[in-house]
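First, one chain by itself in structure tokens, the form predicted on its own.
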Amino acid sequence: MAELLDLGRAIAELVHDGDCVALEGFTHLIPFAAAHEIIRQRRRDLTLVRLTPDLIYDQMIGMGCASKLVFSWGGNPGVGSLHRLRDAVEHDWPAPLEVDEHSHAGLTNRYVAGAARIPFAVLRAYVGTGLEEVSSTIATITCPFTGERLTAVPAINPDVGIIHAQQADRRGNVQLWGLIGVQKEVVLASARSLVTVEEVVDELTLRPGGVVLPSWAVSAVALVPGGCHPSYAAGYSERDNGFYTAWEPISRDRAAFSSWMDQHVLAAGR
């Protein structure tokens, strides 16, 4: 059953050095506050998994949290590159970063297999991408029934899955809605899970198209209003488009990045 914890305690109890950690949320409900707390607690040697390692992982990588990145697209949406990610890959700053790149379909299927507790997923994909030539987690297999050549990818079972949602009730049941990505699969695939939420209510009011995660599937819930800024939570906040634009010059320069993180992230924990 999910515990209701404050964010600092939840990260301290759930996220450890060397863990495989997935922070998911597609366009909205991106768990920035949880990522910032991981940075403040100075977690190191993490394997970070995410479909779209946008600003949230640019910040974590730039602050030295990660040694490996598993992903399927990387960039500052609508703006350009992730300069802290590029600096780590190209120049080992602040630490070397191993990368394992997939397609959206491939990585999503890895989560689905992890949630189902089966060892791998099979799909028609990767033909012509060249990714299978550089990744040890993409393999060609033969269908035992038709002889067709297909692609297999291993399941991902993160040590910790972290998402943001709109609501939880006091028993730890969670509901999220709007543009949904792989949040449900990440929680079910992970050994431990944390959901930060905009609001804790007495009873969840079920919504058409809403996704409900039962308390037994979640390790901890933390009340963090605004915990997905600069992304948005449908029904609660709007996307801060200006932040994404402003991040471009900040992230290009190591000194500017370090100063911004010290002022806006690290200072919050002092």
Given for the second form:
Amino acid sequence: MAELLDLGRAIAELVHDGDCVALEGFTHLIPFAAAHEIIRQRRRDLTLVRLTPDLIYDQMIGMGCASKLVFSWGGNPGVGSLHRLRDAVEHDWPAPLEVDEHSHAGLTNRYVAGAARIPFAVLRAYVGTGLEEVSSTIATITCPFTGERLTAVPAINPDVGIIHAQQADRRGNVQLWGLIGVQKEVVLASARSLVTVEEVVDELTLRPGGVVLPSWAVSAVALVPGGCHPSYAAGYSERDNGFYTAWEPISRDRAAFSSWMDQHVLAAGR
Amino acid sequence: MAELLDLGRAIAELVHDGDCVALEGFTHLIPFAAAHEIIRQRRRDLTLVRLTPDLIYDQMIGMGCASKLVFSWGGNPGVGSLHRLRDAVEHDWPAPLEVDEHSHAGLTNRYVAGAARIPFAVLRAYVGTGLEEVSSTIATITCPFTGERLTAVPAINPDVGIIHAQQADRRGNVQLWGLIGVQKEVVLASARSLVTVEEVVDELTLRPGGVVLPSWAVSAVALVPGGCHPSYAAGYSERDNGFYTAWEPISRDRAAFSSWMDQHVLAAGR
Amino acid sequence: MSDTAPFSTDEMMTVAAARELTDGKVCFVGIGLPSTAANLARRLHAPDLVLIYESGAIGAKPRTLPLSIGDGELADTADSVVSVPEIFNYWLQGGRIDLGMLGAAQVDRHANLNTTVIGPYEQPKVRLPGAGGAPEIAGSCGEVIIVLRQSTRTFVDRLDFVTTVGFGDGPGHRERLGLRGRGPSLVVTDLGLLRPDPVTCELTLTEVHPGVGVDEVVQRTGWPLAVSPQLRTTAPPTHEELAWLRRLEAERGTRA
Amino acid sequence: MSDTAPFSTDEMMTVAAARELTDGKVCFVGIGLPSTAANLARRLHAPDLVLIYESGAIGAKPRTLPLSIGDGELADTADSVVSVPEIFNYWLQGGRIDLGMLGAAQVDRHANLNTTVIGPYEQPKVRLPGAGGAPEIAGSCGEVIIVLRQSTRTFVDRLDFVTTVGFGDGPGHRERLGLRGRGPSLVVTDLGLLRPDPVTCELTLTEVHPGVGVDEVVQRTGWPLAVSPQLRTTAPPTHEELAWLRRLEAERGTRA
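Let's see the other form, the form predicted in complex with the partner chain, since the form predicted on its own is already up.
Starting with the chain above, the whole complex follows.
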């Protein structure tokens, strides 16, 4: 059964230095508050996994939490670059960042195999690309029935999977709706999981498009209203597009970034 | 875009002698009316695919539509045997029936691979069982990353997939809800598809638990209220458990079966 | 048995199975006796037992016993309804199920099961329903309980067909096959309870039901049956167990 | 151009892309210009264009232009919202998408794309966003339209990295790789339109935009550019095209 914990305690209990951690949410429901708590608790040497690193990993990378990134598209959507991600890859600042790079289809299937507890997934992908050459997590596999050659990618089973959802009930059952991304797969692929939620309700009522994760499949739930800002939670908030634009000049400069993080993230824990 | 057709025309256009046909629905939403129309149109030499042959394939097999059955559990749920299926396998009546036999997990994944248009699926299954020995559609596959040995099963891509759903709109978009089984996979795995529905509505309203198939992913929709009896459609009907019990003595005897089919299925087309 | 009401062998089997379902466990439930046992346990000592049906219902809390694995009552009362692929890939194969319950036409001394054919596969004397979910339930659930009536027709020296692996040919075989669950932990019959020997994996009679003699069990077993030196007698169904079971059976299939 | 209003090169690109989206097609749509072009086409000649976003929205009918690929407006107006695994496995890999639109930092003469790095992979001069959905969109969609501004920095003789295969090293390469779609059918730039030669698969200038000279296009291409003997001039945006495009841009991100 999922424990209802406050966010600080949930991160302290679930996320350790050196862990492989996936914070997911495809534009919608990105668990920013949990990332900020990981930053405040000064976790180090994390392997961060995420389809779209987005601002959430730009911040974690810039604050030195990560030594490795597994991803498929690293930009500020509709705005431009992730400057902290680029600075880490291009100039090792604040630390070198190892990269394991996939396409959305490939990384998604790595989560699917992880959730299904098989060691690899099979798909049509990557053939003829440079990704095949630079990656140790892309292999060729032959169909035992047709002889056709396809691509295999290894399962990802993070130590911790973290998502944001709209609701939990008091027993820790979780419901999310709207764009649901790979959230179920990440929770099920991970050894431990944390769901931050907008609201704790007495009883969940299934919504159209609603996905329910039973309490016994989740490690911990933390009530964090607004915990996905500047992303959004359908039915609770709108995406703060202005923040994504404002992030461009903040993140472009190391000092401006550090100052902003100090003021808006680290200070919140004091 | 799915065409809205009457059932007779839909079966005439979509189902041909010798086709591989999957009529799916896991207890819920079994497309009996479509099966009866196939029987009335005297289709022959079909390969029938279905997790649970149930009464629907007992009837089709007994009426001589099938030369091969791909399945994973062939019983009358909670009642006993499928006597027409048994008579075909044990005594070649009314014709020999080739069998390709799987477990639910294996056959389900064959549909999944079919829907995803890859030639095989990987799972943990069958090891140590006699099914491995008697089947040509079960193979061993080795993980290229870990060396672990798993099981591969080939994709199934039926010529025609047929399901029953609660609603379609006038453009042919389909919604089903309640237990959803493998219905989406069957439609997407098949070259052609037919959905019989309880009701045609002006506009679909998404229900909790609702699954929508867009019109352009379906070949034809036919309005057949009650088309899943003695199975049921959540929100429209209840399962006719009495029919399942009554089927036992009818199906046990060749003459009683033939007479019942003549009276209740063939006569309906005259 | 002076202070217990008369009970049938089916009732004894159902009650014995239900007692094994401890609270909070996640159970993969088939229709018939397993579903009855699971729902009986929910009414008695295990209100938080999680019931998963292969039809896609997770956390079903049926108010009356379902008649089929796909009753609307299961979907209506579930915490979540998912597709059949998801049930088998993410939940069963995903290793999230503590306990499964299986029936069979034949069982052997290593708790392997046959639900495929009696007689040769290519020319069967009896064509049985087939595998269904059983091979992967037995492979992936934390443990498995088997329920079937005991006779020399069902407890056989050699299966006509191995549909589902229990302990294969004995110690270490599950591990060699890569099966992840611990395998069968209990066989419940109309005569008693059998458990795998921790060393040999051979089914061993550990309890006889009230009024059943060891000789009878041995005679109705198709191999030389191992009997536990600590053989006990199953506690008969209590008044409460029987009352709930009979109420569930009487209301079966009615909508609450 | 006497009877047309002034227009920007971006407007010309968007309109040229929109014109290729014929009614009823199923399109895999990325954010930015592709999304604008697809929604413009819906307002003009293709009311039944089906828009699929990789965030999981199938048949989205946004009332205003979304600002991100995961805007709530996409989910709210979709025929169906599915998981990201389902989008990629059942819908894209399943071969159900007629047309995809891609941008890139670099394109070569065989319409291969780079969105990974400028400079060497291990020590990049510029780390670009990476593959996203592009390799499989280009592999599995029936056809692909590429949109990017034309310069010797973007139209290069040799890609720094092959993120996405267009025609590989030329005729027959897609087939040898087992790619199922037909590959790029059109490249839209700020200068004109290029299409693959049916025999050589090499990008060939087939249209220049109004006011653009062939010499300029050749100079802004990093390889000796093939020019069609039937070179035409793109029709300038009509009043209706411009009016709808500007209205869409003005209302971008507002809720209807």
